[in-house]
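The chain below stands alone and is given in structure tokens; this is the form predicted alone.
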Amino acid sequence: MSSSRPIRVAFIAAECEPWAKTGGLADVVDALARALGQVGLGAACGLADLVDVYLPNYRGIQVPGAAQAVPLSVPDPLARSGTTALRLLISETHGYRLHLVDHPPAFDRDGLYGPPGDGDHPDNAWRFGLLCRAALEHLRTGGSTGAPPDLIHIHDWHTGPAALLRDSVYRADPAIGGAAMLLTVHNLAYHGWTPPERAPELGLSPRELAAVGATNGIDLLRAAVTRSDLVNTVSPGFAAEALTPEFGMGLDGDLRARGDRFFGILNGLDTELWDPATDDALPARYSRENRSGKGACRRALLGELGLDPSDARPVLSMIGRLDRQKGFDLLAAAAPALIAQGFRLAVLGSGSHEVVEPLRAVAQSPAGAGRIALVERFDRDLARRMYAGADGFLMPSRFEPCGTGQMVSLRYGTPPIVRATGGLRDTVIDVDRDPVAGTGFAFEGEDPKALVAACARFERHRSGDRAWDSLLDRGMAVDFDWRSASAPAYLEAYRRAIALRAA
């Protein structure tokens, strides 16, 4: 294939903002799909037209009302007559184009990936693989423009089936075998095990299963990363640390014997839609040369949660999914210190009731009346005002490929305090080891006497630094828009799997 050829290029996801979203997997296939277009259309090494994003239409996705219904009948191990008639709900929209797999026995059901607080849904290795298949099968047609796609980008476990339907059932189609493959690995803690009796559900024959190894069940995460042609993580921090055992979560073999097969691209920002300036859910707009506003957005936010708007000590917020990787319960263990110290904290976020407990204990303790107010839920208005309004970010993540908190934060003029981990380490320089260039403070180990001592320093600097003005201007001046860096970054990938699967 000739370096200037624009390419066709498919996403494979299970989760796409706003349609479907659990956690930063969303943010990054909607915002990748979108700037990959705004670099790459009518470009000499660019794409060829809009990125085809496939995606379950799961319960409540409000489908876009242009949208048209196509008709797909496609293998199915679970259907009697052995084929499934589905639709693909098709529009454009977001600046790419999005293929909803309607097919309401898979997904039209209460959760994602299973009912909230209870498991996973006991077939998902079926849900997700119909989903593959579905996009694999448009795909071999032509999909939605009549010709088959160069690359096909899949993501994390969900959609490890495409890579083993590539390699089996499509491999002589020149269509799916003849494309590169790309796997972005979001979260490598989550594998998508799938035990030997239900392997079948994947729709592979067993003369295939049986030459994957699935006599002993399959990790459909570690199937996409030896198959795919190009493997890579969401930073080159968070790459590196998972070729450790530490890290590696089981995998780390397997990414190793990859060689330089596997890296790390460090996720972007939309800085269209994370703007201070023109943020609609924000009581204030602000910006970087003109911050006035982030004050009226404290004394707002401390008023909706029930905190003394007129009290000057610091507010920390923190954002994400309730779960032990986002260091949620290193907070729990750290706030009775805090509180001691003056520190207010306002958390958002929802979960796992058993991480949650003993942060929900201190908030409703005598000292932490008043001094903590803890959100259980998601929403979305209320976490910009939380980025807006708050003295300081925390991100004390066990582990952490990327994130983009931290990167929000920066951008609302809300210094991060983060754990020295993967993709934080990448995007927050310690203002301490590097007064000149310093945006944030970064702590080392999952200690929460290290969290509360890098609160301390960061109370110190706002407190008497004259230079906390120049701390909170580098960091709302920091470009990690996709378009800069990221997306460009892709497209090199793009080209150099291509290139490896044509030889």
The other form holds:
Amino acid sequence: MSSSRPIRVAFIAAECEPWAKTGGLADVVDALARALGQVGLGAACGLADLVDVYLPNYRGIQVPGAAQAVPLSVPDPLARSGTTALRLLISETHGYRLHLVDHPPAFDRDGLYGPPGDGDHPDNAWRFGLLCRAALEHLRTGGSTGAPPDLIHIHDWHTGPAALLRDSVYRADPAIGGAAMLLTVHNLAYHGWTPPERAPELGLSPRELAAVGATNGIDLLRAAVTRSDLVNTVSPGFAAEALTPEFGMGLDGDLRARGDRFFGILNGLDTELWDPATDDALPARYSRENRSGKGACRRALLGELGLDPSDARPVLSMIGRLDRQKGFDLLAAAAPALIAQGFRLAVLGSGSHEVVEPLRAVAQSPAGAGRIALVERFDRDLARRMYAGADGFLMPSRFEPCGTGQMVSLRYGTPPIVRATGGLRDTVIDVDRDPVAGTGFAFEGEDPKALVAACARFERHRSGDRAWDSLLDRGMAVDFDWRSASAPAYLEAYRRAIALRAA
Ligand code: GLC
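Now the other one: the form predicted together with alpha-D-glucopyranose (GLC), given that the block above is the form predicted alone.
Every chain and every other molecule in the complex is listed next, the one we just looked at coming first.
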């Protein structure tokens, strides 16, 4: 395809901020869709207009007031007649065209993927199959624009059914069978394993299931990895790690087999959404040029969390899904030593409470009282106050395809202390390794002692060092704007995928 023809892009995703979020996937889907509209608009070779985003209409979503309800009849293996009448709620909002797939039996439930704290919904293959099916059916007939998509951008295992459907039931359909597909792997740990008895719920006939090798059950992420025209993950560092058995989560062989069709594109950050100069959740606002408001944020945060606001000793915050990936256990193991060295910890997490059990035990011990604030819920505004009000930000992730927290904390003048892995290694420069360009602190390995040592280095710099201000300044100056590098890199990848599909 000539690079001067505009291209039409549709996203299918299970999360999109601010409607549905459990993690960074939601931030990326929202911010990238918007940034592509901005970068593409006006550019001769960019996108036609806006990205079309397809998302389930989960329970509790505030449907935009101006949304238009469009009826759609979709093949559905669980419907007695074989088709289900559902609705798309379509609105132009946040810089893209949002399509909420409205089918209450599938999506009007507690929890995006399963009942809170209780595994997965057993019929997830059906639910996310239906999401993909609705998107493909709508796109097949011209979608919201009247023209079929050039490229379908799918995200994580939830949208793996789209790859299977394209290669089976839509094979001969020029609009869908001919569309290029890019898979972005945000999280390699979740595969959407679908056992054989559930596989028919994807909407493929027994023959079609056999043809795509799904007779004995199917790993939806693997299906998308092997079938998409191009596959990327969200940092070059993690793309390299994912090829190894240590980080590949059983898919390293499939990823290696894709050769140069698998690569990394570093996520950006929505720099308008994340800006301490305009952040309404903060008690005081500040900027790179004038950081004086950060002190007020610190005092207010400590007060809010029941910690002593007048205590000058270092406060480290940590925010994340309560998932083994994020290294909460590493923090729990390091916490007694950190407390003994004078640190205080502010931790905010949502998800499975067991993950945080060991940390809760330390927080509730006599030594932890007044030193560890552990808040177990999802709280957007408190998260913002924790990015702003802490002295340092912890991200001891076991693996991290990209990570958002470290980028936010850099922008909020709160130096990150990270495990050197994946996207964290790509985005945080250790100041002891590179005193001129350094923006934070990185440690290697899984030993809690390494985390404690990194925190000790943090405190040496913070308390002793006149260069501290320049460290904060450099961190706040890093340009993570989606429009600078990431969105153009996706545009490039889309063009390549389209050319590969056409060939
Ligand atoms: C997942 C990954 C995280 C990444 C995010 C968005 O949550 O674990 O590293 O930043 O997706 O791509």
